[in-house]
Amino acid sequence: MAHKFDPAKLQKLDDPARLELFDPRKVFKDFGLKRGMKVLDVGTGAGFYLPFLSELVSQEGKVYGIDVQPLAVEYARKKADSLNLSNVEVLLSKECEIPLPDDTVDFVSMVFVFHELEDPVSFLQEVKRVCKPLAYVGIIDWKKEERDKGPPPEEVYSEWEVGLMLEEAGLKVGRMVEVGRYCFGAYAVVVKEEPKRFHSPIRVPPGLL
(Lines of atoms letter the chains of each structure in order from A and count residues from 1; the text may use other names and numbers.)
(Lines give C-alpha, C1' and ligand atoms only; values in the text may rest on other atoms or scores of the structure.)
Protein backbone atom coordinates (compact mmCIF):
# COMPACT_ATOMS: atom_id res chain seq x y z
CA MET A 1 0.00 0.00 0.00
CA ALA A 2 2.38 2.68 1.34
CA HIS A 3 0.52 5.73 0.08
CA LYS A 4 2.11 8.47 2.18
CA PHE A 5 0.14 11.46 3.42
CA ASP A 6 1.22 14.76 1.90
CA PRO A 7 2.78 16.82 4.76
CA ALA A 8 1.65 19.99 2.97
CA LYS A 9 -1.88 19.06 4.09
CA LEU A 10 -1.07 18.80 7.80
CA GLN A 11 -3.79 21.23 8.84
CA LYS A 12 -6.32 18.80 7.40
CA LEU A 13 -5.11 16.24 9.94
CA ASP A 14 -5.85 18.73 12.73
CA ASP A 15 -9.46 19.29 11.72
CA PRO A 16 -11.85 18.77 14.70
CA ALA A 17 -14.22 17.11 12.23
CA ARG A 18 -12.01 14.02 12.59
CA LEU A 19 -13.73 13.41 15.93
CA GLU A 20 -16.75 12.32 13.90
CA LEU A 21 -14.82 9.17 12.90
CA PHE A 22 -14.55 7.85 16.47
CA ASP A 23 -14.33 9.04 20.05
CA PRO A 24 -10.60 8.81 20.93
CA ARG A 25 -11.09 8.97 24.70
CA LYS A 26 -13.55 6.09 24.65
CA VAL A 27 -11.73 3.94 22.10
CA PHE A 28 -8.24 4.36 23.60
CA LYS A 29 -9.65 3.54 27.03
CA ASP A 30 -11.37 0.47 25.64
CA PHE A 31 -8.05 -0.52 24.09
CA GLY A 32 -6.67 -0.71 27.63
CA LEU A 33 -4.83 2.61 27.83
CA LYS A 34 -4.56 3.83 31.43
CA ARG A 35 -2.72 6.12 33.83
CA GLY A 36 1.02 5.74 34.09
CA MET A 37 1.54 3.97 30.78
CA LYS A 38 4.26 4.89 28.31
CA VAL A 39 2.69 5.23 24.87
CA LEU A 40 4.08 5.31 21.34
CA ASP A 41 1.92 7.25 18.87
CA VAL A 42 3.06 6.03 15.43
CA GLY A 43 2.67 8.45 12.53
CA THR A 44 1.59 11.23 14.85
CA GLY A 45 1.21 13.66 11.92
CA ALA A 46 -0.28 16.90 13.17
CA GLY A 47 -0.45 15.45 16.69
CA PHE A 48 -4.24 15.27 16.58
CA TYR A 49 -4.46 12.41 19.11
CA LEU A 50 -1.64 13.58 21.38
CA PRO A 51 -3.89 15.57 23.77
CA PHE A 52 -6.18 12.56 24.29
CA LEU A 53 -3.29 10.16 24.86
CA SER A 54 -1.63 12.66 27.20
CA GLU A 55 -4.81 13.04 29.23
CA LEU A 56 -5.41 9.30 29.56
CA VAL A 57 -1.91 8.41 30.77
CA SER A 58 -1.78 11.52 33.00
CA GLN A 59 1.42 13.07 34.33
CA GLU A 60 2.41 9.66 35.65
CA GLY A 61 2.78 8.44 32.07
CA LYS A 62 4.58 9.46 28.92
CA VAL A 63 3.63 9.80 25.25
CA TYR A 64 6.14 9.54 22.43
CA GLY A 65 4.87 10.78 19.08
CA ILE A 66 6.91 9.72 16.05
CA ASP A 67 6.74 10.60 12.38
CA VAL A 68 9.01 10.21 9.34
CA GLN A 69 8.10 13.68 8.03
CA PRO A 70 10.16 16.57 9.51
CA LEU A 71 7.32 19.04 8.83
CA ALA A 72 4.92 16.85 10.79
CA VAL A 73 7.34 16.57 13.71
CA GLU A 74 7.75 20.34 13.83
CA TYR A 75 3.97 20.87 13.66
CA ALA A 76 3.22 18.30 16.38
CA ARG A 77 5.94 19.68 18.67
CA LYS A 78 4.49 23.18 18.40
CA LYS A 79 1.03 21.82 19.14
CA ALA A 80 2.24 19.93 22.22
CA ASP A 81 4.05 23.04 23.46
CA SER A 82 1.03 25.29 22.86
CA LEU A 83 -1.19 22.92 24.85
CA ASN A 84 1.41 22.49 27.62
CA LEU A 85 1.52 18.73 27.14
CA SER A 86 4.55 18.27 29.39
CA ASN A 87 4.35 14.46 29.24
CA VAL A 88 4.61 14.41 25.43
CA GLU A 89 7.79 14.14 23.35
CA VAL A 90 7.72 14.23 19.55
CA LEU A 91 10.57 12.54 17.67
CA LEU A 92 11.67 12.21 14.06
CA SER A 93 11.68 8.55 13.08
CA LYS A 94 12.80 6.45 10.14
CA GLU A 95 10.55 3.98 8.35
CA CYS A 96 11.65 0.92 10.34
CA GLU A 97 13.91 2.52 12.93
CA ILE A 98 12.12 3.90 15.98
CA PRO A 99 14.33 6.27 18.05
CA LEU A 100 13.62 4.58 21.38
CA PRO A 101 15.54 1.97 23.44
CA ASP A 102 14.40 -1.63 23.79
CA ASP A 103 11.58 -2.35 26.25
CA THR A 104 10.36 1.26 26.55
CA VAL A 105 6.59 1.40 25.92
CA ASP A 106 3.47 -0.25 27.33
CA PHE A 107 1.11 0.68 24.52
CA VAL A 108 1.40 1.45 20.80
CA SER A 109 -1.21 3.53 19.01
CA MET A 110 -1.41 3.34 15.20
CA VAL A 111 -4.29 5.43 13.90
CA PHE A 112 -4.85 5.63 10.13
CA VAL A 113 -1.20 4.85 9.51
CA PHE A 114 -0.95 1.09 8.93
CA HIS A 115 -1.82 1.35 5.23
CA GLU A 116 1.05 3.84 4.76
CA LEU A 117 3.78 1.46 5.94
CA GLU A 118 6.38 0.42 3.37
CA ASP A 119 6.96 -2.96 5.06
CA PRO A 120 4.32 -3.59 7.75
CA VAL A 121 5.83 -6.83 9.09
CA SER A 122 9.32 -5.33 9.50
CA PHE A 123 7.82 -2.26 11.14
CA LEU A 124 5.79 -4.37 13.57
CA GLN A 125 8.94 -6.26 14.51
CA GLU A 126 10.60 -2.91 15.27
CA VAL A 127 7.53 -1.97 17.32
CA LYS A 128 7.95 -5.20 19.23
CA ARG A 129 11.56 -4.25 20.01
CA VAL A 130 10.61 -0.99 21.74
CA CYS A 131 7.72 -2.60 23.64
CA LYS A 132 8.06 -3.85 27.18
CA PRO A 133 7.93 -7.64 27.76
CA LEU A 134 4.14 -7.35 28.00
CA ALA A 135 2.61 -4.55 25.94
CA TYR A 136 -0.43 -3.75 23.81
CA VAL A 137 -0.94 -2.51 20.28
CA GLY A 138 -4.08 -0.74 19.07
CA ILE A 139 -4.48 -0.26 15.32
CA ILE A 140 -7.28 1.78 13.78
CA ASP A 141 -7.52 1.99 10.02
CA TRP A 142 -9.96 2.52 7.19
CA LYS A 143 -12.33 -0.26 6.20
CA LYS A 144 -11.53 -1.85 2.86
CA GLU A 145 -14.78 -0.78 1.23
CA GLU A 146 -16.24 2.15 -0.66
CA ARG A 147 -16.46 5.22 1.58
CA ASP A 148 -17.02 8.95 1.22
CA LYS A 149 -13.96 9.61 3.43
CA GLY A 150 -10.36 8.44 3.45
CA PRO A 151 -8.22 6.74 0.80
CA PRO A 152 -9.71 4.43 -1.83
CA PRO A 153 -10.25 0.75 -0.84
CA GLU A 154 -7.36 -0.49 -2.97
CA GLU A 155 -4.93 1.56 -0.86
CA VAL A 156 -5.82 -0.03 2.49
CA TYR A 157 -5.62 -3.49 4.03
CA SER A 158 -8.54 -5.63 5.14
CA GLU A 159 -8.92 -6.73 8.76
CA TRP A 160 -7.88 -10.23 7.66
CA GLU A 161 -4.66 -8.95 6.05
CA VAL A 162 -3.79 -6.86 9.10
CA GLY A 163 -4.33 -9.88 11.36
CA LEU A 164 -2.05 -12.06 9.23
CA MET A 165 0.74 -9.47 9.30
CA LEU A 166 0.45 -9.05 13.06
CA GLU A 167 0.84 -12.80 13.50
CA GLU A 168 3.75 -12.97 11.05
CA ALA A 169 5.54 -10.29 13.08
CA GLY A 170 5.09 -12.35 16.24
CA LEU A 171 2.28 -10.40 17.88
CA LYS A 172 -0.77 -12.10 19.37
CA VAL A 173 -4.00 -10.91 17.78
CA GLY A 174 -6.70 -10.22 20.33
CA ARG A 175 -9.74 -9.29 18.29
CA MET A 176 -11.01 -7.11 15.48
CA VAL A 177 -13.84 -4.68 16.19
CA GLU A 178 -15.80 -2.09 14.29
CA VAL A 179 -14.90 1.45 15.30
CA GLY A 180 -17.59 3.63 13.84
CA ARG A 181 -18.84 3.78 10.28
CA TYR A 182 -15.53 4.16 8.44
CA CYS A 183 -12.89 2.27 10.37
CA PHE A 184 -12.05 -0.90 12.27
CA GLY A 185 -9.87 -1.61 15.27
CA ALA A 186 -7.29 -4.37 15.67
CA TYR A 187 -6.10 -5.37 19.15
CA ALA A 188 -2.80 -7.18 19.57
CA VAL A 189 -0.53 -8.15 22.44
CA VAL A 190 3.27 -8.17 22.55
CA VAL A 191 4.46 -10.99 24.79
CA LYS A 192 8.23 -11.35 25.14
CA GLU A 193 8.03 -13.23 28.41
CA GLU A 194 5.04 -15.38 29.31
CA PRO A 195 3.59 -13.95 32.55
CA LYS A 196 2.61 -16.29 35.38
CA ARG A 197 -0.83 -14.77 35.27
CA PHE A 198 -2.15 -12.87 32.27
CA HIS A 199 -5.02 -10.40 32.42
CA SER A 200 -5.84 -8.47 29.28
CA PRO A 201 -6.70 -4.79 29.79
CA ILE A 202 -8.88 -4.76 26.68
CA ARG A 203 -12.47 -4.18 27.72
CA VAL A 204 -14.66 -4.34 24.66
CA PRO A 205 -17.88 -6.31 25.28
CA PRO A 206 -19.58 -7.53 22.10
CA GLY A 207 -21.52 -4.74 20.39
CA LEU A 208 -19.97 -1.97 22.47
CA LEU A 209 -18.45 -0.06 19.54
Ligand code: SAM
Second form
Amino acid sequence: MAHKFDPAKLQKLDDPARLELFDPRKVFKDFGLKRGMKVLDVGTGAGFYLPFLSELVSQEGKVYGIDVQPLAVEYARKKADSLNLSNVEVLLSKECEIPLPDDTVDFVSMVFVFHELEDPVSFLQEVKRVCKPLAYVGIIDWKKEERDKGPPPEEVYSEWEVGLMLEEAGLKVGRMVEVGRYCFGAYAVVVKEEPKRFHSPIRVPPGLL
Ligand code: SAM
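Okay, that's the form predicted alone, but what's the structure of the form predicted in complex with S-adenosylmethionine?
Next comes the full complex, this chain leading.
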Protein backbone atom coordinates (compact mmCIF):
# COMPACT_ATOMS: atom_id res chain seq x y z
CA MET A 1 0.00 0.00 0.00
CA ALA A 2 0.98 3.70 -0.20
CA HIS A 3 2.84 3.26 -3.46
CA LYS A 4 3.13 6.75 -5.01
CA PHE A 5 2.34 7.41 -8.64
CA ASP A 6 5.49 7.58 -10.78
CA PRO A 7 5.77 11.23 -11.96
CA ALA A 8 7.54 10.04 -15.13
CA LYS A 9 4.08 8.82 -16.22
CA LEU A 10 2.22 12.10 -15.58
CA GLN A 11 1.31 12.49 -19.24
CA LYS A 12 -0.60 9.19 -19.09
CA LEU A 13 -2.84 10.77 -16.45
CA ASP A 14 -3.76 13.46 -18.94
CA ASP A 15 -5.08 11.02 -21.55
CA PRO A 16 -8.67 11.92 -22.63
CA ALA A 17 -9.37 8.15 -22.84
CA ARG A 18 -9.56 8.28 -19.02
CA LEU A 19 -12.99 9.88 -19.43
CA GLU A 20 -14.23 6.36 -20.18
CA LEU A 21 -13.69 5.51 -16.50
CA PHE A 22 -16.46 7.90 -15.44
CA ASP A 23 -18.07 11.17 -16.49
CA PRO A 24 -16.56 13.77 -14.13
CA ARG A 25 -19.31 16.36 -14.69
CA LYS A 26 -22.02 13.90 -13.69
CA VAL A 27 -20.13 12.29 -10.83
CA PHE A 28 -18.95 15.55 -9.22
CA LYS A 29 -22.50 16.95 -9.46
CA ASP A 30 -23.88 13.78 -7.88
CA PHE A 31 -21.35 14.23 -5.09
CA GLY A 32 -22.87 17.64 -4.35
CA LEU A 33 -20.50 20.01 -6.18
CA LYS A 34 -22.16 23.32 -6.98
CA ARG A 35 -21.48 26.73 -8.47
CA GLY A 36 -19.64 29.05 -6.09
CA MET A 37 -18.10 26.32 -3.96
CA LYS A 38 -14.46 26.24 -2.84
CA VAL A 39 -12.99 22.88 -3.80
CA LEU A 40 -9.90 20.96 -2.79
CA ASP A 41 -8.62 18.45 -5.36
CA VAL A 42 -6.32 16.14 -3.38
CA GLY A 43 -3.57 14.46 -5.42
CA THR A 44 -4.32 16.51 -8.49
CA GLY A 45 -1.54 14.75 -10.47
CA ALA A 46 -1.56 16.09 -14.04
CA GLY A 47 -4.60 18.21 -13.15
CA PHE A 48 -6.84 15.98 -15.28
CA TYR A 49 -9.99 16.82 -13.31
CA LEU A 50 -9.18 20.53 -12.80
CA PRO A 51 -11.00 21.82 -15.93
CA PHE A 52 -14.21 20.01 -14.87
CA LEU A 53 -14.02 21.21 -11.28
CA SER A 54 -13.24 24.75 -12.48
CA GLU A 55 -16.23 24.77 -14.85
CA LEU A 56 -18.65 23.35 -12.26
CA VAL A 57 -17.81 25.90 -9.55
CA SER A 58 -17.65 28.73 -12.16
CA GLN A 59 -15.90 32.06 -11.61
CA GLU A 60 -17.86 32.44 -8.37
CA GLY A 61 -15.96 29.49 -6.92
CA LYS A 62 -12.36 28.41 -6.47
CA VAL A 63 -10.40 25.19 -6.92
CA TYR A 64 -7.23 24.32 -4.99
CA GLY A 65 -5.31 21.42 -6.51
CA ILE A 66 -2.68 19.91 -4.22
CA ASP A 67 0.01 17.30 -4.73
CA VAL A 68 3.06 16.07 -2.80
CA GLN A 69 5.16 15.70 -5.94
CA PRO A 70 6.76 18.90 -7.31
CA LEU A 71 6.67 17.55 -10.89
CA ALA A 72 2.92 17.01 -10.63
CA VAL A 73 2.42 20.53 -9.26
CA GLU A 74 4.45 21.97 -12.13
CA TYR A 75 2.49 19.92 -14.70
CA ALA A 76 -0.93 20.79 -13.26
CA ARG A 77 -0.03 24.49 -12.95
CA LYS A 78 1.02 24.61 -16.61
CA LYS A 79 -2.20 22.88 -17.58
CA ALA A 80 -4.34 25.32 -15.59
CA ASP A 81 -2.43 28.28 -17.09
CA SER A 82 -2.66 26.98 -20.65
CA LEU A 83 -6.43 26.51 -20.28
CA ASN A 84 -6.74 29.90 -18.60
CA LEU A 85 -8.41 28.40 -15.53
CA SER A 86 -8.25 31.60 -13.51
CA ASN A 87 -10.20 30.14 -10.56
CA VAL A 88 -7.63 27.34 -10.07
CA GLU A 89 -4.56 27.43 -7.81
CA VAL A 90 -2.14 24.48 -7.63
CA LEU A 91 -0.14 24.09 -4.42
CA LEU A 92 2.63 21.78 -3.25
CA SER A 93 1.57 19.94 -0.10
CA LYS A 94 3.19 17.59 2.40
CA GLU A 95 2.03 14.03 3.03
CA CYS A 96 -0.29 14.94 5.85
CA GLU A 97 -0.23 18.73 5.74
CA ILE A 98 -2.58 20.64 3.46
CA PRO A 99 -1.39 24.22 2.83
CA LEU A 100 -4.76 25.85 3.56
CA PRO A 101 -6.20 27.50 6.67
CA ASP A 102 -8.94 25.89 8.80
CA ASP A 103 -12.55 25.97 7.51
CA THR A 104 -11.71 26.89 3.91
CA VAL A 105 -13.39 24.45 1.52
CA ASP A 106 -16.94 23.24 0.80
CA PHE A 107 -16.03 20.17 -1.23
CA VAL A 108 -13.09 17.77 -1.36
CA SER A 109 -12.40 15.58 -4.35
CA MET A 110 -10.08 12.60 -3.86
CA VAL A 111 -9.80 10.72 -7.12
CA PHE A 112 -7.42 7.74 -7.40
CA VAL A 113 -5.35 9.02 -4.47
CA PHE A 114 -6.75 7.28 -1.39
CA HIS A 115 -4.70 4.11 -1.91
CA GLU A 116 -1.52 6.24 -2.09
CA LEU A 117 -1.94 7.88 1.33
CA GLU A 118 0.62 6.86 3.93
CA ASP A 119 -1.74 7.34 6.85
CA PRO A 120 -5.30 7.69 5.53
CA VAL A 121 -6.96 8.36 8.90
CA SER A 122 -4.55 11.19 9.80
CA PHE A 123 -4.92 12.55 6.29
CA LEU A 124 -8.73 12.58 6.59
CA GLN A 125 -8.41 14.41 9.92
CA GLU A 126 -6.31 17.02 8.10
CA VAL A 127 -9.00 17.18 5.38
CA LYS A 128 -11.56 17.77 8.12
CA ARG A 129 -9.50 20.70 9.45
CA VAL A 130 -9.52 22.56 6.12
CA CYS A 131 -13.22 21.83 5.51
CA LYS A 132 -16.07 24.12 6.45
CA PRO A 133 -18.75 22.46 8.59
CA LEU A 134 -20.95 20.17 6.47
CA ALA A 135 -18.51 20.12 3.56
CA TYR A 136 -18.78 17.13 1.24
CA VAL A 137 -15.95 14.69 0.64
CA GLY A 138 -16.07 12.51 -2.47
CA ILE A 139 -13.61 9.65 -2.77
CA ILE A 140 -13.24 7.62 -5.96
CA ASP A 141 -10.82 4.74 -6.14
CA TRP A 142 -10.24 1.41 -7.84
CA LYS A 143 -12.37 -1.54 -6.77
CA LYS A 144 -10.45 -4.13 -4.79
CA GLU A 145 -10.80 -6.88 -7.39
CA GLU A 146 -8.97 -8.28 -10.39
CA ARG A 147 -9.14 -5.69 -13.20
CA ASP A 148 -7.50 -5.07 -16.57
CA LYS A 149 -6.66 -1.48 -15.49
CA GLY A 150 -5.17 0.29 -12.46
CA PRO A 151 -3.03 -1.01 -9.58
CA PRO A 152 -3.33 -4.64 -8.39
CA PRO A 153 -6.12 -5.31 -5.85
CA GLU A 154 -3.66 -5.84 -3.00
CA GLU A 155 -2.51 -2.20 -3.39
CA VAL A 156 -5.96 -0.66 -2.89
CA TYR A 157 -8.52 -0.56 -0.09
CA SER A 158 -11.97 -2.11 -0.14
CA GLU A 159 -15.05 0.10 0.18
CA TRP A 160 -15.49 -1.27 3.70
CA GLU A 161 -12.00 -0.23 4.73
CA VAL A 162 -12.48 3.27 3.27
CA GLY A 163 -15.83 3.62 5.09
CA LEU A 164 -14.31 2.53 8.39
CA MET A 165 -11.37 4.93 8.00
CA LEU A 166 -13.72 7.83 7.19
CA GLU A 167 -15.64 7.11 10.38
CA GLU A 168 -12.48 6.70 12.43
CA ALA A 169 -11.40 10.16 11.24
CA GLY A 170 -14.73 11.57 12.41
CA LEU A 171 -16.47 12.02 9.04
CA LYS A 172 -20.01 10.80 8.42
CA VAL A 173 -20.31 8.29 5.60
CA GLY A 174 -23.28 8.90 3.29
CA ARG A 175 -23.05 5.85 1.12
CA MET A 176 -20.88 3.81 -1.21
CA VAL A 177 -21.74 3.70 -4.91
CA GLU A 178 -20.41 2.04 -8.00
CA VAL A 179 -18.65 4.51 -10.31
CA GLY A 180 -18.33 2.89 -13.72
CA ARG A 181 -17.01 -0.61 -14.15
CA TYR A 182 -13.72 -0.21 -12.31
CA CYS A 183 -14.28 2.17 -9.43
CA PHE A 184 -16.33 2.84 -6.33
CA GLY A 185 -17.29 6.16 -4.82
CA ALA A 186 -17.60 7.05 -1.16
CA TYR A 187 -19.73 10.04 -0.12
CA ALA A 188 -18.97 11.61 3.23
CA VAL A 189 -19.90 14.74 5.13
CA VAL A 190 -17.73 16.72 7.52
CA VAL A 191 -19.58 17.25 10.75
CA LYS A 192 -17.63 19.54 13.07
CA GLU A 193 -20.26 19.93 15.75
CA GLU A 194 -22.81 17.21 16.36
CA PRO A 195 -26.18 18.77 15.49
CA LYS A 196 -28.96 18.39 18.08
CA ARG A 197 -31.20 16.72 15.54
CA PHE A 198 -28.81 14.93 13.28
CA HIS A 199 -31.04 14.47 10.26
CA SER A 200 -32.14 18.06 9.79
CA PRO A 201 -29.16 20.29 8.91
CA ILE A 202 -27.39 18.03 6.44
CA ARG A 203 -28.16 18.80 2.82
CA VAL A 204 -28.06 15.50 1.00
CA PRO A 205 -25.97 15.56 -2.22
CA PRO A 206 -28.08 14.97 -5.36
CA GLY A 207 -26.44 11.60 -6.02
CA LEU A 208 -27.87 10.31 -2.74
CA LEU A 209 -31.49 11.13 -3.51
N1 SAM B 1 -6.28 12.56 -9.10
C2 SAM B 1 -5.45 12.55 -10.28
C3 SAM B 1 -6.14 11.83 -11.41
O4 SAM B 1 -6.92 10.91 -11.15
O5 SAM B 1 -5.89 12.19 -12.56
C6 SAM B 1 -4.08 11.93 -10.01
C7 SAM B 1 -4.08 10.50 -9.57
S8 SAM B 1 -2.45 9.85 -9.24
C9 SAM B 1 -2.74 8.17 -9.34
C10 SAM B 1 -2.30 10.18 -7.50
C11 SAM B 1 -1.64 11.51 -7.17
O12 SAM B 1 -1.79 11.73 -5.77
C13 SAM B 1 -0.15 11.56 -7.47
O14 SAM B 1 0.15 12.69 -8.25
C15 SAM B 1 0.50 11.63 -6.07
O16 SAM B 1 1.69 12.38 -6.05
C17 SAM B 1 -0.60 12.31 -5.27
N18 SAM B 1 -0.55 12.07 -3.81
C19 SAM B 1 -0.24 10.92 -3.17
N20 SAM B 1 -0.28 11.08 -1.83
C21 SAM B 1 -0.66 12.37 -1.62
C22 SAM B 1 -0.90 13.16 -0.45
N23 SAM B 1 -0.74 12.68 0.78
N24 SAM B 1 -1.28 14.46 -0.61
C25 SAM B 1 -1.42 14.98 -1.85
N26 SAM B 1 -1.19 14.30 -2.99
C27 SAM B 1 -0.84 13.01 -2.88
